[in-house]
Amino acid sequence: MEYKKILVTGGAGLIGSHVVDELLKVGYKVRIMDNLGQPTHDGSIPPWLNKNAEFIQGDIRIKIDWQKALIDVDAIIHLAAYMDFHLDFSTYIRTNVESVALMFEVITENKLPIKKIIAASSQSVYGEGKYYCTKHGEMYLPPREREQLSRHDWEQHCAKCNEVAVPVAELENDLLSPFIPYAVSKLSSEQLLFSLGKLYNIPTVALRYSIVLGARQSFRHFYSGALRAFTVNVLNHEPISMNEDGQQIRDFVHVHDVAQAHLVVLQDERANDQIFNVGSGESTCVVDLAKIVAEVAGVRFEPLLTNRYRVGGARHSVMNVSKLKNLGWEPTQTLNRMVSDYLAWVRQFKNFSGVLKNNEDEMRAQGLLK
């Protein structure tokens, strides 16, 4: 399907800068809206935003700015949102529902002709997500109780003979259970996404995110994340510090092939009205990422275990991502490849590591870092 102008929310970020070069790369006319917000941003454009793209400054959660946005656009890509955990959490729900509605608002009060809507999601949905015990079969599992944490007792058990499950890739149909309040919003903003879709048919497409990596990824963020974490303390030269044991197993995917999935379904029509996991669909363990962060930064591994849990984690999170396999999409970066290229972006930063420990000191006392 062709398409006159396509819409990047969001579109200076980590995600949305890669889908806006990858867009303009194969000829579609992009235009960017985005609020330059903390903590993403600092107020100002970034230089490696893509001078080809027009861009607007506005806000998701005014009206107004999605009116001037979406004239002449006949494609929406909608990615910015409000992430990580903060104790504010009626702004989860006007950014990351609301928007959605204004969005729709604004379509249909002007009767716009949008082909096709594509917006973010997150893996955090699946909350803690399916195991599997080998005397009990499957299972969807609560998250862990603070007790079991404060007796550093990791691990998901089997609910009915209490040995240690293994987690089970998720799948687009899966159960879900989100327990944070980003992913909460995240769910509402997919059902409303979907029923207004539905209801106005517009072709309407979720894209659920792993965890994504790769340069211009903001370091400013609440968690700062494994990767942003780690390579702050061997730039430093310190112990690389991690949460729980450090078997915690994620999936890794790096920002080129996210963006390259966002072609795959805005091109593709068997996607309309479907969710998509968007990962690696590989496991790997938190101390083995922390392997490579030393390994590309050419220092020694020194693991710093404290016994630190961070408040609504999950265990495990895998991904299955046969689903987007099936429309000829497939992820090519490689784990060393996302490291190496964050490291050499993060270099050009001086304050990187102020940043990261005024985080984590807010965040203890706040009660989400114990």
Ligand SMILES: NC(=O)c1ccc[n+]([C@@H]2O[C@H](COP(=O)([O-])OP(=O)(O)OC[C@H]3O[C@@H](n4cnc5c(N)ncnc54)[C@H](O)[C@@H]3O)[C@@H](O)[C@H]2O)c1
Second form
Amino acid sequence: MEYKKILVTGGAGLIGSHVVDELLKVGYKVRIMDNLGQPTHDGSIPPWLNKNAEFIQGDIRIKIDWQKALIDVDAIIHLAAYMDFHLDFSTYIRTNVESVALMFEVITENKLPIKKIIAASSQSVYGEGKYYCTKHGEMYLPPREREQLSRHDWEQHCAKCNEVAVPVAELENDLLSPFIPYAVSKLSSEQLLFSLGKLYNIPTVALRYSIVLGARQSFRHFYSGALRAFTVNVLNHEPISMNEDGQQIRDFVHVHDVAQAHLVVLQDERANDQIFNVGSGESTCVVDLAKIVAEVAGVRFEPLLTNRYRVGGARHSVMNVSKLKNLGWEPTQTLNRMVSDYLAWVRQFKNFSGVLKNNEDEMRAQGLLK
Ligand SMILES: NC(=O)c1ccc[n+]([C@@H]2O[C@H](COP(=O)([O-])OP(=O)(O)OC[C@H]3O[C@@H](n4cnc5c(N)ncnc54)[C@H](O)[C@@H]3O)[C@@H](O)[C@H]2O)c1
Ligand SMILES: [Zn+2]
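One more: the block was the form predicted alone; return the form predicted in complex with the ligand.
Following is the full complex, with the preceding chain placed first.
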């Protein structure tokens, strides 16, 4: 499929800027719309923004900005979003759901010839996800109760026999149980995307990323997780401090692999009207991530198990990525590479540890970190 020009919203951010680079590399014309706002930016154009892309400073919550951004465009990669966990819950809906509605309003009112829309979703739509008990098979489990966590009983247990249940890799057609406003807004934005896409005959694709790592990642987001926290620990010569018992399982994926996934679903018509998980498909224990951070930074591995926990955080999150692999996509980057790229990136900044401390204080004040 040929495209004249592709609009990338959030094209100045982590995933967006890498997507823009890849699109330009294969010869597409690209326009970015980004508001350059906090927490990712400070209002100025970041140095990594590709000069060969056209840039519009605009906001996905403002219809007039969509009108400008969509002129002469025939494909859209919609990545800009409100993220993390903050107390202005309505901003998640207003930004992440309303932006999809506004985009379609502008498309339909102006009969714009859009050939495909790809939108960012998230693994968080699965919530706690599926688990397996050797006696009772597969089951969906709710997030662990505060009471259980306060006893430092970290594992998920079978609802019938109370045995420790092991995680099952999430599939695109699993039952969804988003738990935080961000995740609810991502699921709603997927649903709106598909319903309006079908109604107006525009092919749409939703990508559910796991935890995306790499250079250009803002360390001001406070939900961006373990790697940032561990990196700050080692750069501050502190022991690496882990939530719970460090045995949580996660899927980490390199931003280069994620960027490639966008090219695959953009070019392949089999992707139309489909949802894809985008992750490494590998299960990584948080303590093993910490070991790699220590190794890459060249410091001794001295873990500190704090018994801290995040209320509502999933115990394990594992992703099955075979649907996307069936289109010929393959993750290529190792965890070691993700960590070393990120470490090199963060070393450039002087005030990273202050940012981390402020985020932790804010999370405690909100009752999210115990
Ligand atoms: N990074 C991850 O691990 C991860 C995981 C799951 C889903 N996602 C999703 O991927 C997408 C991109 O995330 P990212 O990690 O690149 O984040 P990022 O913060 O690095 O990039 C987001 C970009 O969107 C821009 N933006 C935010 N609000 C905007 C608004 N109202 N108008 C215009 N621009 C706005 C920001 O300025 C930023 O440049 C988001 O939709 C996010 O929810 C990311
Ligand atoms: Zn059981």
